[in-house]
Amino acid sequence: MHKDFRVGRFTYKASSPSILHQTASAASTDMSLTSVLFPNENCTKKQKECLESPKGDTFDIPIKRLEAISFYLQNLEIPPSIITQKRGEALFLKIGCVKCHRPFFELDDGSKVRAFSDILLHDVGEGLSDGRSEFRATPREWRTAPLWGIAKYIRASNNKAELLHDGRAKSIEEAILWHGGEAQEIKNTFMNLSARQREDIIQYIKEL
């Protein structure tokens, strides 16, 4: 199989260059299912029986099924964004959140996708380090999480949301306060706002 190196856009560490690759990666990592993109069993070095087990001539997930799942993911409805919290919007811009949580992308046809992410890796500090590297992403680096639809996710989880890459944050404010590294100065500015201003930003994020 031909191998090359591409810029990633998907997964927490931006390690997948396409939705198809991310789908195959999740199948391998989460369910130990082989595919044309991940043909080897997901065995650790100590799992000798797994490593030495007979290998079949076919993959667990055929390419057509991977393509079908990818098609479904690519065609999910974009969460609506109805902004009423103008004070929060102005503060979100003023303190610098938009440096990473970029409000929109403009497509070739002129339409705008309001994902609130730059889809890039950033060093967000030792507090959020997971202690491991993934391709060229360091333990402290994470892809900027898109904020669109975050309120819908919180409602769907009965207000018991698990935010950030490992679910440690139970609220939007807690997720903000875990930021460090490149976001340290912005976090400090957020902490020095009044309680009303912080709440305005949080309510604005819930409208994205």
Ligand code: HEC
Given for the second form:
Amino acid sequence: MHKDFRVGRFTYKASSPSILHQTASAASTDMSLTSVLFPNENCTKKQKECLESPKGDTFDIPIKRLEAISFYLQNLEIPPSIITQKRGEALFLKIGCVKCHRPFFELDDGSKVRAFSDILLHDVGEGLSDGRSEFRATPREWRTAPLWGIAKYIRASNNKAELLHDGRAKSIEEAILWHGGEAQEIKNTFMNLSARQREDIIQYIKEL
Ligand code: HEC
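Now that you have shown the form predicted on its own, what about the form predicted together with the named molecule?
Next comes the full complex, and the chain you just saw is listed first.
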């Protein structure tokens, strides 16, 4: 078992280095299922019976199952995107949203992954702090939320979107207005745009 430090890529606090790891972590923390990556029962210190209960000699989820779930997640369809809102696209680039919401990554085979995230942590201000550190992520740091498929998500939630890490933002505009810290100046620039320009950016984001 590795116990070394890896750069995180998944979860709001970028706490997980791979889809396999995150699958095992969710199985442990959300469903109390043990696996080779998380071999211990997920009991709190006070749960004596849980701690003392007999352990079986097999894990709840065998590695083959974790691998199958990861394979499934890795092959989920990428949401289709057709950009018609060119004014919004130009503004998104110009005012610097792309500093964190990076438009694409190029893979070795030349194909592009358009996730609109740099998959890195940023300090986005006290307003978004949850008062809790996770590994090396401070309370104010969050992984740049990928923006691809956001309209599909909003539609799927019957237009009751819950954006940002705790779902507090009910619309794209509200999510943008919560940005502070490293994104403060860019947020201010957004606020100083005309209503039409702000709407162009929002319509563009809905096409990602
Ligand atoms: C300094 C980096 C940074 C900059 C600059 C930035 N963002 Fe973000 N953005 C983030 C982070 C980090 C989050 C996730 C915050 C959270 O979950 O609480 C986020 C979340 C969002 C979300 C919510 C997505 C979701 O699924 O919850 C939207 C929409 C968004 N940003 C749009 C923008 C726009 C538009 C701009 C430019 C005006 C911008 N951002 C500039 C880092 C940045």
